[in-house]
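Here's a solo chain for you in structure tokens, the form predicted alone.
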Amino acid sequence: MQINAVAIVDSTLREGEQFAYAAFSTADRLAIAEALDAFGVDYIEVTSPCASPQTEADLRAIAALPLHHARILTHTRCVLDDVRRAVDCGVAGVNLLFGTSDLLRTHSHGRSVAQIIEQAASVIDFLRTQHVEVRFSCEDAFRTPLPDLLRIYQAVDALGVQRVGIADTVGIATPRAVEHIVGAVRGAVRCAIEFHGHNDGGCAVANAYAALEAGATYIDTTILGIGERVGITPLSGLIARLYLSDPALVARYAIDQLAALDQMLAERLGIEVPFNACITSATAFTHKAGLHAKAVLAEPATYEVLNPSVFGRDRSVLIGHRLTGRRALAARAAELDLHLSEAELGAVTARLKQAADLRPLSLDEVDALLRAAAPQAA
């Protein structure tokens, strides 16, 4: 199925709070919400006000922010007292959850499918009188029998929810499984579908994309992919995948702010942006191998499927190492306004490789070798 529309539900202030190293202050939460809004996410999901007194106070403060793009949601148990408290905080929507797998029904809340539907009905009936958006999510959906999932989703769809959420809570799903389950739900309900995918099996971005292809419209993300255990779909990874499919899908987001967004959160968490983060890592647009460098210098698209300038990033070609080729050194010599013959270039390349076998060279050291080899330097 062709992807025609995507809405990002960023959960850095809910799922991200469950990351082992997260301990956001009020100032952190407000700054993150404002940065996400400036980026242009469609929704910001915040922890339930029932979590703690400060969490409730911060939710109220976030809901009162004069945001330009994002609508504020909160994530609560499917319990009347919880949702009344959530609505009182001034949120635009309430995201309900209920564990539906046999494991969660047996070891968490002990309710049958019929009892889940009955409890959901009373909560959703109340929320419909409050003029807020409602999403009902089946937690651990990919370990829930499909007939049970469809029975629950069809029941809450008939009650008038705006979205149903399909949560791969333990990261067990594969893209094919996502295609199958989301496709089955798409054929069974009229409302929109939201996908929440954990990365325990390394498939979070692929699964999110498969969900969109199968008929989901809303995808849960976090900045840097933080969350419980190894986290969920990272915002930068989803943006990269969507941009590669069709830049129009992400045209309304300020994608040139993505790297700054990741860096801001990393600093607040006291961690580094992961080296393999799509778009935003320090090495995302760095080229090293001689063959790659030669081709990229001639035509960046040879080894660069994403244009760094679109995302506010710069390209880097490393030259102080044993894999350096003469074309990369020739490009650096041109930047220094040095003119080397092919023989001189070959000789300095050989000297650099010999030196770099012992240790990488700094750019100043490479420049010194080039200047020493240039005729005008004699």
Contents of the next structure:
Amino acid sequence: MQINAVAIVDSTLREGEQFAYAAFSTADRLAIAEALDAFGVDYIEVTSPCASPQTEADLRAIAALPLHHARILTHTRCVLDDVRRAVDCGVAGVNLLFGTSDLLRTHSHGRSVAQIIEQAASVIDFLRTQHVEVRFSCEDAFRTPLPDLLRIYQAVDALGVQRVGIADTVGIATPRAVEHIVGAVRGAVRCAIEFHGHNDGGCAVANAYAALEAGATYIDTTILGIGERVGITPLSGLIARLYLSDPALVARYAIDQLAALDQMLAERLGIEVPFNACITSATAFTHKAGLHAKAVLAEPATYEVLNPSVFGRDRSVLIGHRLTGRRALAARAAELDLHLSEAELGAVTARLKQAADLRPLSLDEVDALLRAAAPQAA
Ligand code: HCA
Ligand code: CU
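Show the same protein again, this time as the form predicted together with 3-hydroxy-3-carboxy-adipic acid (HCA) rather than the form predicted alone.
Below is the whole assembly, all chains and molecules, this chain first.
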């Protein structure tokens, strides 16, 4: 199915707080909410006010921020006391969740499917009187029997929720499983569908994309993908995937701010932006092998499907290493206004490779070799 609409529910301030190294201060939480809003995410999900007194105070402060785009949600258990407190904090919506797999029903809360629906009904009935958006999510949906899932989703849909959430809590789903389950839910409910996917099997972006193709419109992300264990769909990975399919899908987001957003969070966490983060990693637009460098210098699209300038990034071509080639050196010589014959280029390339077999060379060292090789070198 073609993807026509996407809304981002960023959960850096909820799922992301469940990342082992996350312990956000009030200032961190406010700055992250403001940065996400400036980027343009549609929703920001914040930890339940029941978590701690400071969390409740921070949720109130975030809900009171004068934001431009984002609506503030909080994530609570499907319990009346929790949602009353959530609404009192001034949120625009409440994201409810209930464990529905046999494992969670047996070992976590001990409720039957009928009891889950009964409890959901009382909570949703109350929330509907409060004029807030309601999302109801089945936790561990991919290990929940499909008939149970459909029964629960149809019941909450009939109760008037805005969205149902399908959570791959343990990161077990494949894109095909996502297509199957989301497609089945799409055929069973009228409301919108949200997908939340963990990355334990390395499929979080692929699964989010498959969910959109199968009829979901809301995707949960976090900055850098942080969350429980190895986290969930990273914002930058989702943006990259969507942009590649159709730039119009992400046109309303400030995609040139993505690298700064990832960097800001990495600094607050005391970690590096992962080397393999789409768009935002230090090496996302760095080309190395001689054949790649040669082609990219002639036409960047040969080995680049995302144009770095769209994302406020620069392309770079590494030359001080043993995999380098003479075209990369020729391009550098031209930048330095040095005129080398093909024979001189061949000789300096050989010299560089020999030196780089011992260790990579800095650009200054490469330039020194080129200058030494050029006849008119001063
Ligand atoms: C959690 C579980 C959750 C919820 C997702 C959702 C998951 O940590 O509370 O509400 O849709 O992965 O199932 O993050
Ligand atoms: Cu999760």
